[in-house]
Amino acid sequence: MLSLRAPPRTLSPSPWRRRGRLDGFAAPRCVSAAPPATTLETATARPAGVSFPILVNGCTGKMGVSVAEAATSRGLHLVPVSFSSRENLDKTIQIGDIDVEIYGPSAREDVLSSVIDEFPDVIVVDYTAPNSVNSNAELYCKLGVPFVMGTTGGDQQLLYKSVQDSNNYALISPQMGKQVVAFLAAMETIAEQFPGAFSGYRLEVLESHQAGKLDTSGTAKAVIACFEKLGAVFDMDRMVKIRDPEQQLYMVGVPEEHIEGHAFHLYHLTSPDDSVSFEFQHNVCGRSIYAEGSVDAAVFLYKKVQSMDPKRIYNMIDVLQEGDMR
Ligand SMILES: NC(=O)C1=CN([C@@H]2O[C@H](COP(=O)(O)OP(=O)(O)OC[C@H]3O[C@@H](n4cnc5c(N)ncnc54)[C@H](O)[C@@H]3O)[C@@H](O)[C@H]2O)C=CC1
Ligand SMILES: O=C(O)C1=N[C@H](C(=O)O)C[C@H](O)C1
């Protein structure tokens, strides 16, 4: 959503705090609602078209979990396996009838090994946290097993150089959901065509999300590398990161029902003269449509392995650009 207002001439430094309550950053109505769960119904009305294991690492956490009932819903085959980063945790999770078994960080190489031999063409989609991305990644690089890293944070150029040196298939992105990724590639595609139209710009930046959430949007930090190379200033000690659910109630305009689960973002470039500036925002509601765009990463994923592709990493844009998200 993009607003240009009036000429800002008394514009503060905080625009969201200069209104008191986030006008400009308002919750979308269609979404206060919970978003429909997949049912039977649904999941047999959307045929996956291909199925496959998919091996889900993370379905201690929130995302896990949802990414393992879209894959199921889809008729993915679910492998009834995950991970910890705590030992002893003696774990089952249920994911509709399939009992999900959870490891511990000592069993994790012997397990994954065993889950390769008997399912080769196993695809694992990562939700862990950002202090795992980088070890994780090193693992299925080493028994090389295709990946799609939907976790945010650790090193990304280390991420990114693992994957590399193994040649092994991935598909990196802070953002899995459909219209965001959109937006994304737009802003990609503009900072391509027109670097430095925004030169000067003062660019804020505030996200707003769970109270679990440890690190840094990383959704932001690929949005602002745009408006970077579009010109923009910007500090990155200066974001706005809110995790307290009174101030996302109150201030941001987060709906109750959505506190424990919503990523809301908002941009804001100001001229250097003060004479114009532009807002952008998307806000999200609960987590189905990352969970949906990660299981159309894991089918173009497994089926770029299946053609031997000789491109190795992909992102959510390829993804988009070539029809296969739903
Ligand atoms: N790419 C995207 O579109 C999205 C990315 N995310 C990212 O996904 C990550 C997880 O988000 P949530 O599920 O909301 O967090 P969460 O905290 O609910 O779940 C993470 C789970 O991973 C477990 N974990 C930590 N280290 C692990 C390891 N080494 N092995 C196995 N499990 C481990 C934790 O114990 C926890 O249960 C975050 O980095 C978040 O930013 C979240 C939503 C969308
Ligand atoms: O942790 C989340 O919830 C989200 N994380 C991703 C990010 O860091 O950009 C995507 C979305 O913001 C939800």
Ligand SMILES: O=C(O)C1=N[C@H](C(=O)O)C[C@H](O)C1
Given for the second form:
Amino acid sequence: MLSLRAPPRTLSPSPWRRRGRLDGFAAPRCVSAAPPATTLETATARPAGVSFPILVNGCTGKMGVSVAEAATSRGLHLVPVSFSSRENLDKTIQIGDIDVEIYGPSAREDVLSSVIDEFPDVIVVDYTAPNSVNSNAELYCKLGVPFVMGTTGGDQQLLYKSVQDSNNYALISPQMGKQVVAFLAAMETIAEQFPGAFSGYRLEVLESHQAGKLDTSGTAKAVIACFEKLGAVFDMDRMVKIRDPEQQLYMVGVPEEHIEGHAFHLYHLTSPDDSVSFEFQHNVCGRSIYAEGSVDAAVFLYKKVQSMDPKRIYNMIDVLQEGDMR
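After the form predicted in complex with this ligand, can we look at the form predicted alone?
So it's only the chain below, everything else dropped.
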């Protein structure tokens, strides 16, 4: 019988990868990321006919840097400033051949006002920290600058209210990976159209993320909610959350170079009599999927602003439905 117990403290060599299984699960696999594209390749990948200034907030973090690099490789103009949650941070980040100057919270409004004066078409992409979500959004709305909020956390109800009250343009999504969003949308559609299809099935879930992610995966929670609508039985206390690098490397099979940045998810369903089982798996190595999705979101939002679309708040489903992605 399938069992998802917490991994043992003493690790034997690759116990979950023995015979290609993960204690009954198929072992997650992830191919190492491809090397950066050449200049010619990136030139052909640029969004045709679209060029605008983009300001990436959070360039002191790995996700912000990844988005900034993706934006420059797509031919967008990276505004050479970014904000930090710390004051008196005299620091400059190198993104390609661009020196991005980091400013503390007290300088945000003056700096952003100057950026808007110089680049009136600027789009902001936010990858800061959960405790900065609402204050940053309020500033963007106050100054009327369109923004993509990729940072999770904060008061989401207040976030949406700030945008609605200001009539500002914003794209808000806790998940920027386009393919993951498409999978979630498919699961939601299945759950809506076929409620009870998995009635009585037991659901067991494994998720592995870098050690810095202390909370449970929001993506896993969303998928679990869909399976519960389908009738599957799940106990949140039995979810296996892997955060230990040694376990991730030798038990889960995360490539060593992606231990500090990955998202592995595995969902296993078993019928009441154990005669039928289903497995769903999605593994992400690195941050490129989120960075590229964030740039697509920025391009999408820029087009909506330029066309003066009456709708003001969007999400990644809107980007997917538009179909203009790279």
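Bear in mind the structure is a predicted one, so any value in this text is a computation, not a measurement. Positions refer to the first chain, counted from 1.
Q: Is residue 245 in the same rigid part as residue 106 between the two forms?
A: Two-body split between the two forms; residue 106 and residue 245 on opposite sides.
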